[in-house]
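In the block that follows, a single chain appears as structure tokens, in the form predicted on its own.
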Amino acid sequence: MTDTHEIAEVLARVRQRGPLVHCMTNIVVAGFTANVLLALDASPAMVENTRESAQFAAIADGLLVNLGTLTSERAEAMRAAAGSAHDAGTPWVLDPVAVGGLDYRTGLAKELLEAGPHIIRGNASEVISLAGGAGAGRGVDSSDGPEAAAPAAESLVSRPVGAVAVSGPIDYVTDGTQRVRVHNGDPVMTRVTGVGCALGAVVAACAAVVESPLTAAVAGTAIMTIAAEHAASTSAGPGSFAVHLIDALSLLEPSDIEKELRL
């Protein structure tokens, strides 16, 4: 069973070995997913043409494909990265952005389920909708809770799939044995562009250094909204959120995920 000792543990991982973390995002929020990522001693890298996705998808130490910003060069590269690292062994997450709402996007996520995503991070309507159901979603925002999505969520992992993280006011978290919910975070998380998606690559980059999916899905949603606990309570607002959050994740320690995680 998942404990708070085993999820501190991944942040000390991270820090120390400093996977290299092949992100495919969209363009609203690279910027800030590369600063999240060197904020935790990870090193980001944003390679998203068709030429290049598949080799650096090999030798990365892990993988976000999110669907933020779909063009058709962009979607043609992230199926050839997602296949490449399928090939290579690579962990790596795949963020179902707006999936449900429109129906080119839909159809490329359940595409890029057959290449089997080591961890599936999304809302609760995204999850629903990629499982086949009728989320209650609009874009990127979820009509649907987190519980709601658990049978969805359930299903997915019967697919080669390792993990799934729904997020919402409380995290959830299965490998289709075992079910984890995470208290954390703070309300105006929701209120800064590039929170969720950025959490994405944090749990890349937890996958690179641990061999359980639910492990590292709890450990990236972990690390996230006890930042964000701390970033909330010296912040005026969004904006000055959004700085602090940088800040919080940079002074993060394995101890404060022991003493503040709460499951």
The other form holds:
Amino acid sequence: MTDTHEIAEVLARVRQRGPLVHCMTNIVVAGFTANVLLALDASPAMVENTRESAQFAAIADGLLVNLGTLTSERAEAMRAAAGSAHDAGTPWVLDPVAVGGLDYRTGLAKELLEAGPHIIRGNASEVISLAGGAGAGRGVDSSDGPEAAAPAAESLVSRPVGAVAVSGPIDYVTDGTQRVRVHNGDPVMTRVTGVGCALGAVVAACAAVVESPLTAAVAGTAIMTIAAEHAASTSAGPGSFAVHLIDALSLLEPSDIEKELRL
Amino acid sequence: MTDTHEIAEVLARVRQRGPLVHCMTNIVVAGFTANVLLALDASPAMVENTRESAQFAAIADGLLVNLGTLTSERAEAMRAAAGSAHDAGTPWVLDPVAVGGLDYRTGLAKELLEAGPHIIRGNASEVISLAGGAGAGRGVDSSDGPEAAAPAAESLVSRPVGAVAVSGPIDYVTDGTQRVRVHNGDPVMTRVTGVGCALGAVVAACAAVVESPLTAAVAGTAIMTIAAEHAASTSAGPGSFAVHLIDALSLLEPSDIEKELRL
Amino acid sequence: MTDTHEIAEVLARVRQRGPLVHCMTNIVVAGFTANVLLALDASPAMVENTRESAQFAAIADGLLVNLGTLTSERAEAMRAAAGSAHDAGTPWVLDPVAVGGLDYRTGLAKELLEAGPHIIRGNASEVISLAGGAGAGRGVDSSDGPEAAAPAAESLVSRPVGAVAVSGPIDYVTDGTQRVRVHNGDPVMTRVTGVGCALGAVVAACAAVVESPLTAAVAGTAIMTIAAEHAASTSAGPGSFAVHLIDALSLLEPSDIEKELRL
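Can you now output the form predicted together with another copy of the chain? The one shown was the form predicted on its own.
Let's see the whole complex now, leading with the same chain.
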């Protein structure tokens, strides 16, 4: 089911269909996220106020709800958008940034879970905390390895969540039945802000063009980590890596994924 | 009137005078917009709360009101700033991002029209929607070509609007009397977020140093599209293009415009 | 006391300890600021709502309060965070962006002064205005030279402020007893948005690992200005400079500071 050809095909479909991805994300990574989606020929749109988010979540092909730099208005707009996406059948991705370390957003994330995110994308500490455990993160970094979050990820899938993707040195993705590990990537990915957050948006773009949440989550992870390997090989540091990553995403072809994906 | 020398001269004046441009813009492109203005020796300042926007719009040399990532507070602050700019005689530019696709901001944009923007800068779908027609855009991308927006642009100019600039493969600018087409640019401009939004800020900088709204709109378009051609010729993809565009803007000289502008 | 070895040692400690820096900053520079901290192996986290800022300021190792693109919610969250940092002993840095030119934020900045910022980092106009004088800035740029702000800086240190760093062609840092001038840097630093704002975050990271506010402020300034010299030497303009600056920060070693710092 998660054969390499099927994963690679998702990239081809994103490029052909150019899904409109409604991104509710944070002020740190909004520009980078938009550029990542544009490099894949997807169409990003950031809409985050209470008067527009529900309307737009129903129009869009996919939705990302990322809890970074939360404000009161964005929190309310996220509730409305998640509910609207649920009702309209728009696949949506929850990125529980820093959940566990901060009470308010932990509560909000658990509330949003009720609206049935298609896919959850986070680091191990965030996924553990979201599942009700005690993650070891203080901020946006994870002190836990992805494998440590496997039981938490499984427990989340038993709720109305299609798949959980835990980012880390080896990415771990599960839909409760299958467990996929993606071995691609480069350590420099953690030294640039927004790579994980933008991955959430890429997964939303993939979910807009493929039925299976697991396939969408693995495809998004494959796209980002393989492009990151290409970019890292030509970079002098994290600054040039971020620039080269956008270039590499724009040049990435399905055949690269078929040849280079290491599951 | 729109002779090439006059257009080129606007760049020289922006560099000499360094206009202070009050940018009310969105979280996706704020940093890129500031860097575009700085590359032209203009002085960007982002002020977007209700307690400061009116005061600052009266102090500034030009104002940009861009409707992306609207919030309740920013919407209220924009109303105050537009009114203050109108009263103080500060030239201001309205960028009706995603107007047409979303009811709330379509209403706000029409309300802001009453404060008489000096110049409107948008894509064809946005300009058509703002004029009361049915544009074909869903998000920030336009499904209509610039020429399709010509009647809408004309109708907006009959209101208290000095000029309308419709961005696209061939940019269309009119003040109701004259119609100018700018043939410069590169397709990669649409694959980087913020090029259109930053163009709105450049047009505001130009409007701060030249009387004619048409000349300001054409000059801003010329500056951005010619620098984009320079940057595209040395770029490996949209990531490096965005970096090279800032470099190219910083190096752009009036003589480049005189030689390379294709009207 | 401000010997070069001690200054250089601060960079080594930041890299070893990876302080968690709570950044309350503006939408223009948030991404750049995060990348600057990550390049130094510090851990940035942007938390800016009223329900989380006090909790997070107590957890973090350092706090930056930067007044750019202020909103009502961020202003209230800053008050709470500054108070919490004060009570928890978290060292915090105040960057009074555009104070003087705008009444509302001038009032807020003076109010925040009561919570005893460890260090103030601004340009000359901002520091003069914060001390109650009439600075010559209109927006974020300074019309005054750093030396002109020396008396204002001294007067601020007599309040419960540990040190004041005035950025400019020659940076001026004082704790009321010692006066340090940092001669490093490059003019292109003023042509990229966020270099000064990110410096505030670097100073907060330094304050998290060294007791003396003066040493932290000088170390942060040294790190940023020396890396800027490295980056400027390989850049074609401000776009590539911003990218190379992140690379240069990631490669900067304490020995570079020992060899190249010019006090």
